[in-house]
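Single chain ahead, by itself, as structure tokens, in the form predicted on its own.
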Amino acid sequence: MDAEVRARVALVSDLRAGLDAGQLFLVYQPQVDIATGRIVGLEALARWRHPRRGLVGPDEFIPVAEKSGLIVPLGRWVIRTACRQAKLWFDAGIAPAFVAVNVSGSQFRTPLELETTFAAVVAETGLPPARLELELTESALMDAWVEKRDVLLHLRESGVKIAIDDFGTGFSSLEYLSRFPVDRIKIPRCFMQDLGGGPGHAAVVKATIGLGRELGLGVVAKGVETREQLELLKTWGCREVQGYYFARPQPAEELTELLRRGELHPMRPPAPVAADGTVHPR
């Protein structure tokens, strides 16, 4: 216990010099849609390069930031850093309709700030509102609401779009889900990963759709890494997908002449993943 809470505030006393020195980058993910492999969007990623460890992967470093603070600076970093480079592709003409970054829980705490934080962003970067898309878990939107609600609103007001990230892995309410100022729902990596292995993770993913479809929402299956999971969201009547069949992570500069092609087209086959989110070349 004494080595693990020894490593957790190493890793915490690092993290805040990293962000500091510069040693974390954003990569972006493309969302494509099904039917023509237009890029619709793009999913901002925190990666970090540790000058000792290497390549950090975000499942170690993400839990480490929320619980020591650290997710609020992180986050403030993400939005600024993701605008400048949207706008960047947006003055070349080649930007897609919005790039889409994650937001914790705890950067609604402080409300204030987070508002402040967008409103600099956005004079700062002259970047549309409109071509942001601010993810939250379905727990941390909840709290939001009932807490924050005035901020969410002013958000959405903006031009700003809000998405649920990985619905259905928390204690939704469709009461709530109705009345959300929401634009997309986003169906996690998980039940895409045993969609073939039984009728369960199946029926969670085809319900997910006609709910969207029925509220008016636009949905995005996250995690697609295979022709039959491909197949299967297509018959269900799933517009926009998102995982490594299409494409990984990739940083900016690498990005910007997928983004003048505008098309993208399944990779046959994806390249193995490790679990800290890097891609192994074959």
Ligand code: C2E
Contents of the next structure:
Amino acid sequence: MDAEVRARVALVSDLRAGLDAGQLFLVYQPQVDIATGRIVGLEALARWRHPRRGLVGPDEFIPVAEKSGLIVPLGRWVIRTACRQAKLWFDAGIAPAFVAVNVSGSQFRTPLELETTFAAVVAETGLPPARLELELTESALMDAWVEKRDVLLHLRESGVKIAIDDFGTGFSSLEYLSRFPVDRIKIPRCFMQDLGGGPGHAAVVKATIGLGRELGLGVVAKGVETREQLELLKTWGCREVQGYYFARPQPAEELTELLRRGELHPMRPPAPVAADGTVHPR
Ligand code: C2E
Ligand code: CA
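What does the same protein look like in the form predicted together with the named molecule, given that the last one was the form predicted on its own?
Whole complex next, starting from this chain.
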């Protein structure tokens, strides 16, 4: 336990130093309109290039940042960096409708900080607020709604979009959905896994798509990896998806060409290789 605590303390101090030293960067994953292939938005995802450990994923360092309070400066950096990048794309005439950032529940515990950061970033970058989407989990949204309703409403009034991330994994009541200032709901990746295999997840996904339609909310399915998943989602009326089947998260520089084209089609499986090593192009 002692070793574990020491490792965590070291990680916190590395993360603090890494944030100052510019070791963090963002990658962006496209969200695609199924019918047209148009890129509707990009989700910004944080990465950390640790000098000794190499690339560290957010599943490892975000919980550490949340526990230590570092999530506040980290979250501020994420919003600023994503908005600056969105403005560059906007000025180049290739920006998608919005860039989404993940907001932890703990960032809403200092809601004024979130609002101030956002106002400062908008003033600094000149990005229209409607070009930013905040992704909150159900529980973060519930907490924010109960305790910091005014901040949520201010942000929304300024034009910022709000999405519920991993909808259906929390334990909140459906009733709140019709009252919350929400624009979109995101179906979690874990629901994609056995879509064709049984009634369980398929029923939940279908119901979520229907609920979104009835309430006039956008619905995005996350973690789409196969053609079969895409076909089922299409049949059920889902319009937007995000997943490896279309694109992995990528650094901003690598996305410029794609954004210039503005649309994206499923990644082709690798060309088959014959026994003699010949590659048969598709
Ligand atoms: P998330 O919000 O659910 O983000 C989607 C995650 O699924 C990303 O992992 C993405 O790379 C991965 N993913 C996307 N498509 C596919 C797919 O088709 N198959 C599979 N297997 N995975 C897919 P990533 O980037 O490792 O992020 C993990 C989580 O870390 C995020 O989950 C989010 O909750 C959190 N996170 C990432 N960046 C930030 C940040 O800047 N702030 C906060 N607060 N949390 C962040
Ligand atoms: Ca997310």
